[in-house]
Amino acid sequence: MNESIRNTIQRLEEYMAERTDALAIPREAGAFMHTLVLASRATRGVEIGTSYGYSGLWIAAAMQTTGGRLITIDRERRKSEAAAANFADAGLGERVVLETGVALEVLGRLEGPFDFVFVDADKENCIAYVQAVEPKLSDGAVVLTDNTLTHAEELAGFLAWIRNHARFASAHLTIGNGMELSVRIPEGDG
């Protein structure tokens, strides 16, 4: 990760510490995602819940190494615009496509395949988000869902669903706010 990206991450951490509307992943979760994207060699990513672009910076920085691109979705235009500025400041503007709108509608018009998905938006729609992107996932694709510790009750139905899904192998991680790491199993395997 180059100095420009590290500086943008640091600046954004300072900015978010002063705001009440910037609910971002902790730094350790960002570093984990960065490493996970590198390890999986992901090149086509989708993030549901951009906010100010903090988690997207970690993903896009890894995709700069893998030669990939990230599509990130947020429903608030002002946050998408702020995130776009942050990606540009980090030198990652060409690695990221920002979509503003209702996530399920945006997911419906995106073309796959995708090999990395980060779900960090409204918890009541997590099943719907994964169902919308599932037909567009490559075999071995990673789906990472945030807030499994901090929003355990809201995510209980989602966690039961994905852990019992025939096409996903899933494991709980206590990194950051808690994450569910799910991997798309090739048809006929498992």
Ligand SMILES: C[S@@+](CC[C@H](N)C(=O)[O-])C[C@H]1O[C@@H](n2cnc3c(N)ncnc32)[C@H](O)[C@@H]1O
Second form
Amino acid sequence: MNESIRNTIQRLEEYMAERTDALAIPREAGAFMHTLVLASRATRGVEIGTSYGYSGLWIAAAMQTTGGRLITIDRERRKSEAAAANFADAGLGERVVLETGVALEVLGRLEGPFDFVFVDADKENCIAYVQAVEPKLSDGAVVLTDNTLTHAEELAGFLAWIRNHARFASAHLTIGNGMELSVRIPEGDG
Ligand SMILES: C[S@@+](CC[C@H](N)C(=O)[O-])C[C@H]1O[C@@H](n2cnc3c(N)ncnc32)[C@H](O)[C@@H]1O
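Next up, the form predicted in complex with the named molecule. The previous block was the form predicted on its own.
All chains and molecules follow, beginning with the one already shown.
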């Protein structure tokens, strides 16, 4: 990761520390996602829940290396615009497409395939989000869902669903706010 991206991440951390409306993933979760995108060589990413672009910076930084692109969705225009400025500041503007709108509507009109999905918006819609992207996932695609520790009760139904899903292998990670790492498996496998 180059210095420009590191500086933007640092500046955004300082900016978010002064605000109450920026609920970003912790740094260790960002470092993990960066590593995961590199390891899986993902190039077609979707993020549900942009906010100020903190998690997106870590994903897009890896996409810079893999030659990929991240589509990131948030319903708040003000946040999408702030995130766009942060991506540009990091020199990652070309790696990111910002979609402003209600996630389920946006997901419905996006063209796949996708090989990396980060789910970090309203917790009650997690099953619906994964169901919306399911037909557009490539075999081996990674779906990472945040807040399994901080929102355990709200995510209990989702976790039961994805862990019993015939087309996902899924494991729990105690990184950051807690994350569920789910991998799309080919039909007939598992
Ligand atoms: C926890 S924040 C995302 C943090 C971000 N992933 C990060 O770590 O930097 C959740 C975001 O999801 C957005 N959001 C919540 N419900 C949404 C929906 N139904 N459609 C689109 N965006 C939504 C909120 O506006 C908020 O910015």
